[in-house]
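The form predicted alone is given below as one chain in structure tokens.
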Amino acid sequence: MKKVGYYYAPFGRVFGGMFVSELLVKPLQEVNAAFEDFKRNKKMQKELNVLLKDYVGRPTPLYEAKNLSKKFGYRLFLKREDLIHGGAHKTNNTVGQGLLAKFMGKKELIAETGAGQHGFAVALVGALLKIPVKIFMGAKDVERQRMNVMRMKLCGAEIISVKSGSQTLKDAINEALRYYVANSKTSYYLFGTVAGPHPFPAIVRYFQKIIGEETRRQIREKIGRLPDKILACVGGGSNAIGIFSAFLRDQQVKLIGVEAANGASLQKGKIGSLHGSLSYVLQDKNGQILESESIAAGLDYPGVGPEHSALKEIGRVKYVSITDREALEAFHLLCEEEGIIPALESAHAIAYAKKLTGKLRKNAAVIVNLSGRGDKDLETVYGSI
């Protein structure tokens, strides 16, 4: 591994690293050391497993969507992360990192959020573990995700509306990092996706890999073999890494990450540094960060996790894009055909699954990671009609 920033890049040639202020190097190294101890601590691992089962609601089902399967012409399975407590895969990570913060003796949780699902998941865990919570959220996202804002407040979280820049996830992360620099001795930054400086991409991956581990076991029980393809939406990319991680060595399983067309960092970006790590980033010729745009707040991010960048470079994962219109059509399609309301983020993966119609054999098995439910998005969906 090459040394980049203040740390060795854990993904591929150069991706990842710790491109941060010197004031953050020691706190991040302390988090990394505590994380390694946490993974070896049997008491903490037992507490984590109990909470994942009894609080989060794992394992989640792998559901065969027979109506859509008939429509698409192949067997479509949905990994139902929308059914866990909080309504999205984000709770896997926040329960884990909340326990890590408790293990470190931290007195406050801080977090960024875009769609509000991560913020709500942090608020849940803060209430559960009795640790105060501050949530940084772009002003635009505060407005379009009002239900999640109300849910965070109900759980006792303080919401800090960020009015700088594009007023979306990128700017929320900027403000959260500034706050963390000043308060790292007492605060734990509970990062929400597989981006950011080391060790956050590795930590979030660790707590999300349970999605892939369950899926691998479940699909074998259902069809006696591994799937042909796995699809997942990609913003920062934690739900995708979560499900992809268990299949990376299985070359016969095609992995497809689905980005928003106007925020497709892996397809339109160039290698650069954003929020403390080296990855693919939307930027102009002078290296200035460009604004992304998506109807799905969780995909409205001009960067992506460094592991995704490494997987793109070696060709292990294919990355594609879906427009807002295609995502909306898929949102309605899943509602009408299966009675399942998906998050707009997840609808991007459903939209790409629809594009596979007529291209696969009838007994082909495709899994879509349904990363969250869509009640948070109803105002956006009906406002777009």
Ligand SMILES: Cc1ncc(COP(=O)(O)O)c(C=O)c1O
Contents of the next structure:
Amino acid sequence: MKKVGYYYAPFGRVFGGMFVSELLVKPLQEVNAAFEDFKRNKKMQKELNVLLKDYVGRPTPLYEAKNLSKKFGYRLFLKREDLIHGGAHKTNNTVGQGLLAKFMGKKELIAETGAGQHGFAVALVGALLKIPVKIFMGAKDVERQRMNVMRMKLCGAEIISVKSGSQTLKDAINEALRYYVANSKTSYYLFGTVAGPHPFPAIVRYFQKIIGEETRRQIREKIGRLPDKILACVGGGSNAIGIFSAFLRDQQVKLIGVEAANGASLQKGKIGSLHGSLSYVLQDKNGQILESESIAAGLDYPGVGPEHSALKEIGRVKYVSITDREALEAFHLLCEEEGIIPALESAHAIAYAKKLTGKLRKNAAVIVNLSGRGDKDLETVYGSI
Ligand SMILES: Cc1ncc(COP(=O)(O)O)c(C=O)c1O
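Having displayed the form predicted alone, please output the structure of the form predicted together with the ligand.
Let us now look at the entire complex, which starts with that chain.
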């Protein structure tokens, strides 16, 4: 790891770092040290593995979607993260970090949430481990993800509706970071994606890499080789890093990150600092953060995790974008063809898979990481008809 002063830039040339108030440097360094101990602690690893299997429901299946394969003209596989407890990949990370918080003896979990999936995944782990939870959520997201707000409340979490700025994820993170500065002694900030200051991108990556490890084993069992392409939607980037991480060295496996057209930090952004790390960020010529806009709350974020910026720069991952309309069409397509209701975030990756129709040979294998299920989005989808 490269050290830049007391900041860290672990990804690529310059990306990542710890661009935070002086007050947060020590607490984050403590989290980092505890995380290193946690990884070596056999008891904690055992507890994590038991929870991942019996509580979260891992391993998730790798399902060959034969109806869509017929339509698209190649073999399409879905990594079913929508089937895990909580309804999205977010639970992999919250169970892991929840245990880390317990390991550190913290008395409260705080978290930001956009789609409410991460918030719910924190709420359920708070109930499970008996640690009180505070969730910061943009007022716009509180409105459009009502079902997840109810689910969080049922598990005993307190919701703080954030009315500043665009009233979405960016503002929720700002508010959560502010609270953390004042309460870092007792609170653990359970970050939801591979963004934010070091060590969060590394911690979240560690707990999500299980998606890729399972997928690698499963696709080999099914087709006897590695896939041709892997697609995943990118908000902050955690489900994508989770599945990509096991294939980064296999240059023959093409990795594709799918952003929302109006939240495409990697394609339309410039290098800058947001929420404590250096990465690609949507900003104007004066460096002011621009607002993103996506039908999928989880992709409605003007920044992206620093590892994605590094992967873009070295050309290992190709980043593309999908419009709201294309995502909605793909949402319906998956419902109608396979009887699977995807999260609107995941529908972006399906929409890009559809664009590959007729472009690949018949036995090409493409995996889409189906990051979550769409129950939370039904009001949005029906409202858009
Ligand atoms: C189902 C689902 N997929 C994807 C995302 C985007 O997050 P990430 O890019 O960190 O995977 C979210 C975020 O809330 C989500 O709920």
